[in-house]
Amino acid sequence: MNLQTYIRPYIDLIDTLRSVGIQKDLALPTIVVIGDQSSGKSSVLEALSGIALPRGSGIVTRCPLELRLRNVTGGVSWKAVLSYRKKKIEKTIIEFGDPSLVEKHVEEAQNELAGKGVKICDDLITLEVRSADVCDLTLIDLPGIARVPVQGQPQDIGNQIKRLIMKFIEKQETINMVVVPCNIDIATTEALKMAQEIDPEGIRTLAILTKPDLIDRGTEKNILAVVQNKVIPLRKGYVMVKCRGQQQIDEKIPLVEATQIERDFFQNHDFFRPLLDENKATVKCLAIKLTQDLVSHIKKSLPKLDEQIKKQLWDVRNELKECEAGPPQDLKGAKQFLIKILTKFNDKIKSLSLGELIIEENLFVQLRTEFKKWNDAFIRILFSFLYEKKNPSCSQQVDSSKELSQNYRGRELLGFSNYRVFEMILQDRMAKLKEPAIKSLNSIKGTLTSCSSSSQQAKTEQRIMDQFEMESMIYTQDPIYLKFLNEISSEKFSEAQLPVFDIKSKYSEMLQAYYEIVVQRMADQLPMLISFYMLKETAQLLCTDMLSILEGANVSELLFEDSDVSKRRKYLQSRLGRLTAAQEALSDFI
């Protein structure tokens, strides 16, 4: 097995992890490359990748940007993709075959970002290259390190830019090559120190010196005494290369005719010479030992990886399990959707209507307890003067007879009976009853407001004082009248005898057996009103609103939600979709 076969799929690997976002979830292996403005970071780059990334003074990089390099062989011509996603945008996507287009891309795709000048972004740029002169690698580009805003930066542009590096090289996942110069003191670079803060121990720290032919003369041993690991101690030790420099680069200098000028350098140099030996200088040595670092990293992390993946999507099942199952996006399974929810909407508003389903809050228990108020409040006042009459510590005792011959009588001699009377009284007591009814159904209304509309409610009002309009008229059956008089009074009646038994002796009995016969009648009426209208005819309406909902309906529109448990649902399905997707790609590799 060559070594192009053996590298190439764990980096693939990674790649298609981060291709389907999971990245989002755990923290893959990369490499990152961090470095001060103006350490040779993009000279590094554009050598290993052999293309021309954005140049200049001040921060040239402004997103983080994915480098994938991609051997190619059989003849098959240089291509690059270049990708990004802004937002929640549909991801934009470039194909272009010509190198020459990479600088303009980029920037291009930089300014979508970060928006035009030289402000950053923490969205990721991928350029993807293949090619038959680039080596098996993929590493992450992060904005140079400044110390002083320019125009048009904001004063904390530096913490800013510290911020989106310590989001990469913080995570044990990633190995960091830092960028450093020849020709400063390495000690001092901010991109050494930040790295040092997080690995102290220099386990995944790989330090790349630039600019070899730029040091002062006499300092050849000191620099010398960094790369072979004597200063400051790294696990992956220091690489030393010498890219092409600006007058190269106006010159045109093929970067094939760059990497001959630079195994020159090093094989003329008096002190560095030994590096070639020990691999530890040029652009080529510093591509062979990224890839194997990148493959060993890879390998040793995919079992942790594996674990956390498993992991995380035991944990979104048993989440989802808690959402409700959401609707289906194609536009058929999108109906069908609807239709099962229509219909099992209905039958539940049916059943809650008849009081047929049990649930914990039962809609009829928190109704028969207001009805009982309402049938105690009309006991009360109806039955009022009786317990006045029968209670002798009452100082308002109240003689039926006697309230009726002097406080009602009319024109009538004295001993003759007077119906308006009769008639006038009742209507008096059924009118002290409009007060609780209206009480007892705005109570009610506040516990049927999720199940009817405020027109129900109205009708139900409005059917509530018919119903006492029509009380006002004092009738009932005679058989049912005397049935409730024969129970109150003393002597037995029959129709037989009528009028016989119309004395005023009689009327307080004549009048408890109608209030009775009310009672019974009122007591029911107004629970069947509100049971009518706003439960039993609410939920018929609702039913017919509901299918007539499905003609012509906009399916995405009515499926459209906006709940908090929506939200929770698409984002987990999501990760579901993610994690899903890395188990299939890694189980090739466990």
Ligand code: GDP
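Because the structure is predicted, anything quoted here is derived from the model rather than measured. Residue numbers count along the first chain shown, from 1. Only the largest set of C-alpha atoms that superpose within 1.5 Å between the two forms is called the rigid core. First, how it differs from the form predicted in complex with guanosine-5'-diphosphate (GDP).
Core-superposed comparison between these two forms: the Cα of K459 travels 2 Å or more. A displacement of less than 2 angstroms separates the C-alpha positions of F265 between these two forms, with the rigid core held in common. Relative to the superposed core, K483 undergoes a Cα shift of 2 Å or more between these two forms.
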Second form
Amino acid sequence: MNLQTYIRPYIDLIDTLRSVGIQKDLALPTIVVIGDQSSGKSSVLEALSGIALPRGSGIVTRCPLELRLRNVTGGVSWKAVLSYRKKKIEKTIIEFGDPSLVEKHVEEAQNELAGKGVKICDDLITLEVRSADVCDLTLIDLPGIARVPVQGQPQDIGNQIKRLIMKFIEKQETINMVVVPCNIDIATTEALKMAQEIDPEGIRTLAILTKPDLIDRGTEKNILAVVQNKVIPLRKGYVMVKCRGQQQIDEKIPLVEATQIERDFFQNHDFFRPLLDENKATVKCLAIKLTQDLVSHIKKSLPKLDEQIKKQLWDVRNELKECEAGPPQDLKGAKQFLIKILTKFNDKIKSLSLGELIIEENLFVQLRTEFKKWNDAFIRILFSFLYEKKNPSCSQQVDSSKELSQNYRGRELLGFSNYRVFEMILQDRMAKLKEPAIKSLNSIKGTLTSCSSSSQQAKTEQRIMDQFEMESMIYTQDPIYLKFLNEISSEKFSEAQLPVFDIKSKYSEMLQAYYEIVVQRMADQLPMLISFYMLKETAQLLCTDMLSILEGANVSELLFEDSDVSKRRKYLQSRLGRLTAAQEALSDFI
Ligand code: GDP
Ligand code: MG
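Go ahead and give the structure of the form predicted in complex with guanosine-5'-diphosphate (GDP), now that the form predicted on its own is out.
To see the whole picture, the full complex is given below, headed by that same chain.
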């Protein structure tokens, strides 16, 4: 099968994934170029891509540069797109058709991102080149490792560069292309050490040996042993390349010619000639090897990528559910959304006021305790005379009723009673009930502050006072009174006999009978008044108020949200978009 048609879809797939921004969510297979300064990184990239990259002495590559090489056929002319994001916000895109402008545009982009001078920066510059002369590869060029800071560089520049390199090479998804010149001690190369640190078995490390034309005579055998993987074994092995030297660049020797010169160099080399047959020499061989490596690496990564995308999609969808749907953008939808929210709120208020909503610290749990307190206080006051009879030491009530009978005694002889006296005692007792009633109302107010308005509270208080006013009238229907009287007395009374016989000795029973009636009436009345005016009516008023919001409302203003939830939702939605696009792109390959 044609190599191009075989590899291209995979490289395009990764590009598609990268262009939807999926690298923010997961690492993508990439080739990263690392090495010491002046080891020949840019020369190798240049030879691979046919593109003249910024070169020179000192630190030239100051930002990670992603080089996307796309082989296009059919008489399409050379075309490049350079893009970068300053501070990850505004995106700059520059398109051009002249290969000689690459250096200038890359330098300008670096100056934008890292500032003019010798500082470095983590922001990625992407250069996509479409041409008939390039291979299908995506590589990232990184700043070279510097040992000593130069004028204007921070003291820790070496560590800064290493940290930047680490960030790229530590990802399991990258192939590390380590560029090492032949004319130094290969084993002590910093870049190779870093690669070994994060990939001890050398599974994803490939070494490129440069400058074979500059080696010391006599070291050839040692170097050959290194290339043949006998010294520092790497699974992906070594490739030796010879790029243009400074002199050839100055003489403007074209890349095509340089390729020929490279081939001649190896063919004529006494020691390195066998490397040609072993596919361990020349840039061309490197290009094929890299592409194959990248594609097999991509293939291997696909199931894992797919799994990661699925898992993240699942998580994002779940998190989005927790965020709840936001308001729709169109006016009609937004209005419907508002109505829905208000109705939901009203339903909640209603069920809360009816005690249907079972939540922790349920309102009715608290109310019930308050009502119970009220009921207990009420009974204690009304029936105090019963306890007093048994325990005269605390018989204040008895005293006052005695006093009352003295004060209200008319011209009647002893033994005859005045109904007024009976009534006064009852009224006095009723008045004493006001205080506990107001007390329990007040503590209920505390519980309900958040759900009832002060006007509703005043209304409730007024209704309770009215109730006490009514109670001071002393009234009950005869049959009810008689029923209670008979229940508590050992004697039998009848309606016919009662009005005729005025039996003073029965007064305490008659009082008790009436109190029983009052207890029945009032014990329920107060809670009912509170429930009605402070809860139900408040809830209804609240619902009406809520619905009136809809009238002439500025819907978008009402629905405007600047909360963390909306920021989170936006973030999750963009992730969902990326992941969905990625999954779609991937579905053809899995
Ligand atoms: P970088 O700093 O790693 O990007 O290194 P460069 O690619 O800029 O190369 C540094 C210097 O080494 C340049 O002057 C290149 O021309 C030179 N150079 C690179 N590769 C070779 C090679 O194979 N042979 C010779 N003679 N010089 C080379
Ligand atoms: Mg360079």
